[in-house]
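Single chain ahead, by itself, as structure tokens, in the form predicted on its own.
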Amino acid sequence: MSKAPVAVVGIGQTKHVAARHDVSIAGLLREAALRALADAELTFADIDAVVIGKAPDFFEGVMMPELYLADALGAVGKPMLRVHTAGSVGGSTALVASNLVAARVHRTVLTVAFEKQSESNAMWGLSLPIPFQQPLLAGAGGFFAPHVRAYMRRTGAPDHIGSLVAFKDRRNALKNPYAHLHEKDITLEKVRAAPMLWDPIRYSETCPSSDGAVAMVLTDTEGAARTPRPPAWLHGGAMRSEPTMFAGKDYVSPQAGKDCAADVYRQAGITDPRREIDAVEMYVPFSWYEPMWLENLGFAAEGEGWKLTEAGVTELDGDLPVNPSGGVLSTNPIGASGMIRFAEAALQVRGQAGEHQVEGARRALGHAYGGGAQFFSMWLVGADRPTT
């Protein structure tokens, strides 16, 4: 039996902010879930199973929260699965949910991802000791900054590229009502003058700490036919992983990322991603990762990614818009950040992205990564139902 086509028919997000003191974790998730159900014009009674994802439990200090969230998500008496793949978990969670529909295990699945970073301190939670190295890093930026430096040395990229990415994404965020950071007075000069946190990463080139949740309703062909708005159809999805540390690991362009993208393109029949994909929602927690991932995902040849950024190709009105929503640089509830990329890609091909809509978008890529460039998850969605 062939796989069932999978459609995204409902999408909901909370307004992402630094701290949601007005709701519990359960209330935060329910807010996103109810918005996704309203978008699909469904209720909890129409959902067959729930798949939930978040980053490490010690970020909030609540262990295995899925055990008490079933009530808030209408999952009492229904299958409920928890997914965890570090920062890529939002993407992986959506893929697990999509596979349940594709495999005809369930017809309609609600998938939700979240983080409530205000209830813990993720930066220090991520300040883990690295074997055989001096304990000098603080937060994820301390881990990834040397990889950025390696990219700059390898490609000859000038040091202003990171500021160009940050300036673009923060301006895009102003067009997204759900984005966390709305810096109306942002200028390129302000980004360049921001304090250096982890050389070469400046304060304005880093992601915020956000509270937020996102939800999607996934269903089969029959379910999609009953929904009022056009669906986004899944054309390809994949996950890959590799160890955080091993001899020969390429931290600048990990093999697992290349393999994951290649699998997605194969499923979707993509032979030239630069020309065949209309928009990209890419996981960029530090600005320099835009040019790095452009190369890793096959949009640019090795050493050429930064040139696309510098030429304006990735601007909202460019040939290949990257992070029209403002991306992780503007909104980062860690466990949800990957799913937000997937959901925003779906919004683009549904024509429902509002002010940050890419005109004529028919195919969009959602991308997430996590751990020490260790876990990768991606999906490609389109406005048209896949033919096979």
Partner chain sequence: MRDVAIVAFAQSRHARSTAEVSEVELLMPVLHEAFDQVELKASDIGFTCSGSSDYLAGRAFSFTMALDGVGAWPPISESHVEMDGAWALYEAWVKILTGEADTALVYSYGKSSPGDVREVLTRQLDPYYVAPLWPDPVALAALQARALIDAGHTSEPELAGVAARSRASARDNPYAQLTSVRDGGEYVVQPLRRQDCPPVGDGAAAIVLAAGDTARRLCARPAWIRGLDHRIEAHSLGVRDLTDSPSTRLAAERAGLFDAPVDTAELHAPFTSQEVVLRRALRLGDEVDVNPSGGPLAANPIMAAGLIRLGEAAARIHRGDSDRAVAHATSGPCLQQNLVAVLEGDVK
Contents of the next structure:
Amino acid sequence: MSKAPVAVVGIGQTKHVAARHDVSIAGLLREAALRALADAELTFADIDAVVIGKAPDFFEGVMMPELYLADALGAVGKPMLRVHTAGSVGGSTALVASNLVAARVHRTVLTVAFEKQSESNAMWGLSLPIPFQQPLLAGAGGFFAPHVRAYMRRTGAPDHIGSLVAFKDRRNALKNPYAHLHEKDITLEKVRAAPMLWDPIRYSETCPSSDGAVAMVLTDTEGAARTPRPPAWLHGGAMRSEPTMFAGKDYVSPQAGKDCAADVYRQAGITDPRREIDAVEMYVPFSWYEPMWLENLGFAAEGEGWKLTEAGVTELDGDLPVNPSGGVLSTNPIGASGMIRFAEAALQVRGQAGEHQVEGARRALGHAYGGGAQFFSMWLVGADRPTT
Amino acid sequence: MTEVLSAPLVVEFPFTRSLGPVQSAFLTGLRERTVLGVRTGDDRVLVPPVEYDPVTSAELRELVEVGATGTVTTWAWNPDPGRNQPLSTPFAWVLVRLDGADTAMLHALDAAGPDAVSTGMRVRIRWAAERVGAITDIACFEPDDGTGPPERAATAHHGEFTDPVTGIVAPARLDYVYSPGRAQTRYLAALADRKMIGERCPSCRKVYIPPRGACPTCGVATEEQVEVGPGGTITTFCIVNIKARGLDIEVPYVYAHIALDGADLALHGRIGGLPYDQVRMGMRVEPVWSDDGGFPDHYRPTGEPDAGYDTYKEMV
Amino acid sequence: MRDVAIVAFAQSRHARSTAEVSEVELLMPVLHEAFDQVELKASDIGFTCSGSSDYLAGRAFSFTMALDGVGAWPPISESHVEMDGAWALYEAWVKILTGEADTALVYSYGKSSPGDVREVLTRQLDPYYVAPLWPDPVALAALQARALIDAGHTSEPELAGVAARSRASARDNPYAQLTSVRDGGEYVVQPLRRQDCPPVGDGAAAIVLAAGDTARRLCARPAWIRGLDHRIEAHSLGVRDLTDSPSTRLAAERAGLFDAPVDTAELHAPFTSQEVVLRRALRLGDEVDVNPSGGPLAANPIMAAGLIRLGEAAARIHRGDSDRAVAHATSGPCLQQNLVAVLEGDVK
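Counterpart to the form predicted on its own, namely the form predicted together with the partner chain:
All chains and molecules follow, beginning with the one already shown.
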């Protein structure tokens, strides 16, 4: 039996901010979940199962928080799963939820991803000192910056590309009411004047630390037929993992990322992603990852990704808009960031993205990855129901 | 066989938890020695009050006040209290249904011994002397000798207090003993002799440093030890201009990936011994050992000519 | 729905401490044994899913290094749940049902020895009202046991019988950690005595799943998953009837448990009193062989103990010792979340 088609019929997210002081952890998720249900014009009673995702439990100091969150998410009496695949988790969570529908195990599934980073401190959570292990001598960006330098060396990309990405994403975020950073007076000069924290990464080219949640309602063909707004249809979804560190690992363009994209394109019948995909929400925690992922995902030949960025192709009005929502550079509740990419891709093909809508978007890619560039999850959604 | 290493690993953080309105009212109420519950759509009173109905998941907001006395619905005698638990002397864990409530709350009961505790016994709250708006404002329960107020029904409560509590700080410390395992123990032992010992995969023949017990591409144990370095090549790097948490290194400095001669992947380290803006990809370096028997303090240039990009590009 | 079976199961020799090995060093031999049983290698596997806990390890992203033991190269289709491995198996089963994979590797591991597991598990509880009091899992299970005794569902002597039977069964299980109840009489938290509690220890387990003809090719007598379901209850103990497990019953109904009798049950009941609850919820009579492996009272590597129940039940079918078995896994305080699998062997 073939897979059942999967439709995204409800999407909700919180207004992402540095600290949500007015809600509990459950209240934060609940807000996103209710918005997704309202979008689908459904209630918790219509939901068969709940799948949640987040990054390490140490961030909020609650071990396996799905246990405490069951009541708030209407999961009592239902199946509840908790996914954790590092930074890619938001995407993986959505894919686990979509598989429940595709496998015909459930009809309608609620999936939620979140991080409430203000409960602790992300840098604390990410850098718990472990005995006998040489500490990362550089802080968060120091992990990524050498890979950016390697990309620049490999491709000859000029120094200013990263600032173009940051300037674009922060301007896009101004059109997204849920984005965390709303830098109304942003200019390219300001981006470039920001201090160089981990040369070649400037402060202005790094992501914020956010409290936020995102939720989606996924359903089958019958559910989609009843939905009040156009659904986004899943055309392809995949996860790929490779070891975190190994001899021959390509940190600039990991094989797992290439394989994951190839699998998604195969499922979706995409042969020329640059032409056939109308919008991309990719996981860009530091600005330079946009040109790197453009190559890894097959939108540009190796060494050519930065040229697309430089030419304005990835701008909101370019012919391959990347991160019209403002992306991770503007909003980063870590465990939710991947699912926000997936949800924003779905909003685009539903025509529901509001001010940051890409005109006429029919097919969009959502992309998430784990910080060690070892875990990838992606989905491709379309306005049309898949034919196969 | 080298003795296996272990060391304490303390995971400790004072989590700052913001509260929703029901939790805020309840915990502020405790500070004021008032116990609030919340009424559900089917007219049950939940104490402690939760934000969402555990049966219907409906949002709950209708607060009520309940008694500070109640009835034990189940109990368990704890002869050996843990370091963070409410009482330091043996006590009973209890679920108590407070007067006016339909559900029970978990807390501690201070009693003389297990023979002094029974299901159905009447108990009352012993308030903490200093109350801050936390569940620990209830120091514990104590047996009610019948002098307390009579059983009461829940009464409506506005839930409003001056200076409401909007968050709690929840310190949490967990103590672990971390053991890095066989491969890393071998590696660390060699470091004490100022040697860099990697391990070779029996299948793909790649040399891993630091060894982590498995060849991650082949999924087999690495056991053949191979000395690598001391010389190596900087494959890539960044210049750190911001002080990292817990690191006492003067900025700016260079943090680099270094492919030691004979190793098949790069490890990381700080580069010293020259101005930060003169560090290059391909620069040849060697470790500068510290006296603590651990990792090299940093790496410094050897003065050899730079390695060609093609010789290390597979490790970038 | 596709036919999916457990075709291989391997586990470590569970021990109070495995400080001499890292997690990947603990896990890797178990993975090799599972692969060897079906003569597969990592690159033959369609999907991999694991379950583990950062809190148990005391390190964020702890699962990323365990993947080294799999040999994930070329890159693999892989996922991870921060849950017992039984739920990783559930995710893998769903993946096979989609048709995107014909085989799956499921593994989980847990080392309780580095930390104080009774303290660690308090971090699972409501972070506002309960976790600040640090009530440990023995205390919570003892509250449940008292409620069972008060309700007339069990007695301390009956619980002692469960303890003795489990440890006696474990004597035939070379992987068990605890096979006797010497000095088990003192209360840990009354009414639970030491013998009523699981041993604290480290362990790992791995299972290979396969669909249809692939399963038949890989295994002489596959343990077919006839039903698999899991359900969660409300979190707070004070709103639940601790003497019952409605989520277990519902999962069992959905899994088709009550459609036909079973001969074997592997129950994830870390405390003797929880076996009493589960037997009632699953309607298991005296004719059913409950926890012939010794169950979690004989070895309870947290995060793996649920997956091991599925593996033990399947292994009995593989060996021909069972024709229809139920396996159960749990998570959370006092059986908050429960998974039920119904496994069958082909008619001999």
